[in-house]
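Next comes just one chain, in structure tokens: the form predicted alone.
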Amino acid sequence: MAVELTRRDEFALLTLNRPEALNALNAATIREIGEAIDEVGQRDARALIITGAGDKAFCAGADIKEMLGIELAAKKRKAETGQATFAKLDRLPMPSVALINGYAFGGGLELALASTFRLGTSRLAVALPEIKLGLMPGYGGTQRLPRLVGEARALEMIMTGRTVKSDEALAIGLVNRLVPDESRVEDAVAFAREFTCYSLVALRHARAAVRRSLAVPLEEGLRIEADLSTLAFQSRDAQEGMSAFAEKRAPNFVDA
């Protein structure tokens, strides 16, 4: 299989598994992946962590191989593929983790920035090199990657395709955080402890209002948090919450 999935604790634990080939993604590892988010989304883990097998890389990127010869119509067809796929995350019921080990490169940098939250190690190597092949990038890499670093940014990665290293990448609001190579995984789960011991309800309605304010104008977002934080407000976590913080207690939220 090219993708493992097994169980960290509390958390869903998806590592891509070809580090003969650097993780890269051909059209069998995306099937895979969009069906371990799929599985994901139906356990009750607090968070999925995604990560690379091997010392080398996250994600080489999509297989070039594999795309030589292919027809106008299936070079289309694999592109709406693959943003189906990524954009899988942003429909699951609890948020995601990338944790860049090492080169992602193309589709791996795109799996990455389509993930809630990012972290690098020290030999997090990042870039979309498609312009050197004569192409672009077709996984969702020009559309969330400005959004993240803002326009500027992203142009001059995509249109460069140079390789950014693990403290731009901080610095430029690329990743979230740099942790240890040797603890990743480790840092990974207490990272993603620092917000799944909330309302799961909460942080669903939370994410969906950020993702859904960026493609309208202020005052239609405006509408939509209040609409969202209303929902939010009918949970029974929120009135856990509340009484709880009243009572000078710990809540115990059920994600209801």
Given for the second form:
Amino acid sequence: MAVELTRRDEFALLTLNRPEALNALNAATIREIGEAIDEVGQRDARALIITGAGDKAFCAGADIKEMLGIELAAKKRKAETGQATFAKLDRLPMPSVALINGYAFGGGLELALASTFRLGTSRLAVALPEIKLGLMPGYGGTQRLPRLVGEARALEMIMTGRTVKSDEALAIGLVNRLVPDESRVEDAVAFAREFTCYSLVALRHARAAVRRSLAVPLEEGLRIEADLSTLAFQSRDAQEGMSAFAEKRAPNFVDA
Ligand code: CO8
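Counterpart to the form predicted alone, namely the form predicted in complex with ligand CO8:
All chains and molecules follow, beginning with the one already shown.
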């Protein structure tokens, strides 16, 4: 299997598992990532953590050797399949955390960009190096990277293909935090618990409001926020959270 889906406490853990090719995304890997995301969406996991097998890479991007052998129409289908797969990650009901343990190049960085959060280890090295291959990003990088780090920084990364290391990635907000390599999975679990201790319903509405508002004018974004926050008010968890505050006790959220 090119990916491995396991359970770590209350979380799903997806490990890209082609360490001999630095976890590069061939067709089978993209297909299995999509299947794993579908499975996680139907499970009771409170978040999905994604990482790479081996000690060098999260993911070195699309499989370059495989791309060499296919015709143009198949390449377009491949780009659309990759985009659709990563969009599923973006829309997963529960939040996701990409744990970047080494290289995240090209499609590997684009996978991390489609996750809700990114953590990096000291070995993190991220880039959109497609330009060096005579290509450009095709799995969402030109759309998600500028939304995250701003147009100028994104264009610089896309047009120079330059590698960004851990401290810079943290400084520009490309990763939320850096974690020690040795304890990275435990640290990712602890990070995920900082938000999954709350209602998944409220988390889902808040994520949707932020994601959708980035694509529309402010007035429309505010309308989206008003609608989604009204929906959040209707949940049992909202009643519970406010009652618990008034009664000076810890809330007992049920994700409904
Ligand atoms: N594809 C295929 N094989 C790869 C890839 C890759 N992206 N990256 C590494 N490998 C393989 C190497 O070929 C090598 O295999 P072998 O041992 O059989 O020669 C093995 O993994 C180990 O790699 P290296 O020996 O190169 O390891 P180094 O530590 O020396 O270097 C690097 C690590 C710097 C990460 C280097 O491997 C590298 O530059 N890799 C390519 C990174 C890259 O350019 N990624 C972008 C790919 S394009 C992309 O992602 C576009 C997405 C949109 C696609 C749209 C669809 C049409």
